[in-house]
Amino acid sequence: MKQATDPAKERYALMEKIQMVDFALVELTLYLDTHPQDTQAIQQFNQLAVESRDLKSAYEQRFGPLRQYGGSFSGYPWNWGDSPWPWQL
């Protein structure tokens, strides 16, 4: 019998994940701004990238949108007002 999983601790480890990525997506963006002919560097920016778009896409299928102005779309009714907001985890 499979266990239910907690969605709160679901919510935070897919967060951490995102957060992970995205740490990872801004360091080897200062490091090609001063190495810009990495190309090691440039695929593997090009791949957390695509990891950071499914990870957030699968975090707003579950738990509702994540990126403001048009980055994420929205359900019915409006859910921007639903807690917590990412930067409230």
Contents of the next structure:
Amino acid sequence: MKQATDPAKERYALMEKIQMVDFALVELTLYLDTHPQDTQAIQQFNQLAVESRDLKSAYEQRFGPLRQYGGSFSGYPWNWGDSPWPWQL
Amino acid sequence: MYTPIKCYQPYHGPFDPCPSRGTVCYQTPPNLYLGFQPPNLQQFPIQEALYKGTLWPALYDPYPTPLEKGAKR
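What would the structure be for the form predicted in complex with its partner chain, given that what you showed me was the form predicted on its own?
Let us now look at the entire complex, which starts with that chain.
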């Protein structure tokens, strides 16, 4: 039985997952810059990219857009400016 | 295996007004000893990597304090 966790806790848990995946993507990007032929790392990078996109869309459906200029879909009304901002989280 | 912490004794002359510093230690990052990173290095799990600051244990650097031996600063 999924215990009803309050949205704040869920929000932080989801944001933490996003940060974990994005950090790994940054590391892999830097690694792949110097190792372009490493197929295994490229495969891992693509898997993480898909995971990151899914996590972000899940987050955005519930807590509002994360990115601008088409990076995220907008809710109604135009709500990308609503708080909390990432640094206020 | 390399030792991340290196120590040396600076020369203390007889007319040196300042007190002797005894042994001076400093800490060196692991990437100095790695050279070109080999492929397929062992990785941290994603959850841990974020908090360890790197994806690869070989490059993990907790920046150990050079004063571990209680050397006089």
